[in-house]
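To begin, one chain is listed below as structure tokens, in the form predicted on its own.
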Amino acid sequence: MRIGLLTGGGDCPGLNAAIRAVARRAEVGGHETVGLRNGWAGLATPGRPDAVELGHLDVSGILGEGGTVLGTSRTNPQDREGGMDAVRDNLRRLRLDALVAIGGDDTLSVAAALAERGEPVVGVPKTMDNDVAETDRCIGFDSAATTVMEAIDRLQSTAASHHRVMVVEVMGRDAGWIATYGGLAGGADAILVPERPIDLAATCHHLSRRATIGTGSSIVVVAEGVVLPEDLGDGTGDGATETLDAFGHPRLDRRGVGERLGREIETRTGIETRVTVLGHIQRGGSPSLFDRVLASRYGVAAVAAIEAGRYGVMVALRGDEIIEVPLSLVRGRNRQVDPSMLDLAALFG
């Protein structure tokens, strides 16, 4: 068979490990692998697929590299006139027998739509936000959360030296996985996530109390997707941006959640407050051990599903077992952090 492969949405560590695994497993099975460049953009232009053959040497040495050698984009063919027809036609033009789509909920929603049209698609969950439904872990999450932990480790000493509050803004649109796990591992004193409403008065009271003990410093981790209270002193309220991406999501980097929260904390408590926005540092760099192994398992499982003729599914981690779940159960859903983990993180504040 000829198996197509694409990586869509935001980049993250572990994508190249998954690409390598698909190509190597396909080779063992006697199949060819064709990489589609820049996510769905590689298939969405009528009559002009952007593809490259992926042989053994093409994926050699990429296991530990960050990013994706195929490139990526937030292209949504469902939002283009004739976009989905172009994808279908280009699959035929490239003589592909199946397609592996590696991505988050947006990329997988397009894969689910293709599956509904009868196309042979298998999904692989990738997002550092870790919020894809029906799987315990997504490629990229462990690496991103580890980066946050390491950043907090470094910020602890400078916060203590100046007796400051340090606000650390991390990624997380609809779920606070990175903030919760990275903050818990880094010893954050307050963690603010989309799953729970912010009680700013209680948070500031907590920080004021901490200013009188120990080093007098605190670390506050906030996910970029949190809804800020309407009574902010700057009069902006939540102030979500009107700038949207291809899938209709607000551009969270334009909201300035960390900066606005930092100013409000300083105003209410009188404690000198500094803000660090980790941004795309969380996306870059070499994948962790966990992500390398997970991505390798996912890539192999995706090809196994194709060989068995099981399409319209996503490979997923359930406990320590790789399973398959229907893409229809994944589409349009968001997996939030378990309340018990939020309670655990709060215990150490």
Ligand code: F6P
Contents of the next structure:
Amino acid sequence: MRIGLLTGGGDCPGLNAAIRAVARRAEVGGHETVGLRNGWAGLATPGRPDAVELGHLDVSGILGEGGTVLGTSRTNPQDREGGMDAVRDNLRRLRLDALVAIGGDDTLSVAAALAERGEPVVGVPKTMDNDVAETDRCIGFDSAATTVMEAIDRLQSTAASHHRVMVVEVMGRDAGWIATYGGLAGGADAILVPERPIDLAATCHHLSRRATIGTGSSIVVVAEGVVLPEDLGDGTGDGATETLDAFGHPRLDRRGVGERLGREIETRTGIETRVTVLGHIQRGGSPSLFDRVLASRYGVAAVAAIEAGRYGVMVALRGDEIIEVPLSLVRGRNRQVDPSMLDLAALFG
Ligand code: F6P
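For comparison with the form predicted on its own, produce the structure of the form predicted together with the named molecule.
Once more the chain from above appears, this time first in line as the rest of the complex follows.
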């Protein structure tokens, strides 16, 4: 068989490990692997697929590298006139028998639409946001949460030295996985996530109390996707950006949630406050052990599904088992952090 492979959406550590796993498992099965460049963009231009053969040596030495050797983009072929037809025609032009799409909910929603049209597609969940439905873990989450933990470790000592509040803004559009796990592991004193309404009065009271009992410093982790109360008084409103990506998502970095929160905390508590926006540092660097192993398992399972003729599925982690779930169940849904985990993280504040 000739198996196509693409990585779409935001990059994250572990993508190259998955690419390597698909190519190596395909080779063992006697198949060829063809990489599509820059996500769905590699298939979306009529008559001009952007592809590269992925042989044994092409995936050598990439296991521990961050990013994706195939490149990525947020191209949405469903958004373009004839975009999905171009994808289908390019699959034929490249003589691909199946396609592995590695991505988050946006990339996988295109995979689900293709599967609905009868195309032989298998999905692999990746996003440091960890919010793809029907899987316990996405490639990239463990590495990114570890980066947040390490950043908080560093911020702890400078916060303590200056007796300050440190606000740490982390990624997380619809769910607070990175904030919750990174914050819990780093010993954050308050964690603000999209799953729960923000009670600024309670948070500031908590921070003031910590200052008076001699703790002296506090770390507040905030997910960039939280909705701040409208009465912040800084006149910026909460939308703050009209720039949308191809899937209709606003640029959350432009909202400046951490900066606005930090200013408000300083005003309300009188405690000197500093803000760190971790941004794309969370998406860079080498994948963790967990992500390397997970990506390797997912890549191998995706090719196994193709060999067995099981299409329209996403490989997923349930407990410690790799399973397959219908792509139709993944599309348009979002997995938020379990309330018990949020309660656990709050316990340490
Ligand atoms: O991959 C998802 C994500 O990490 C979001 O949490 C974040 O808002 C977004 O990517 C930003 O990505 P970019 O700036 O690359 O578009």
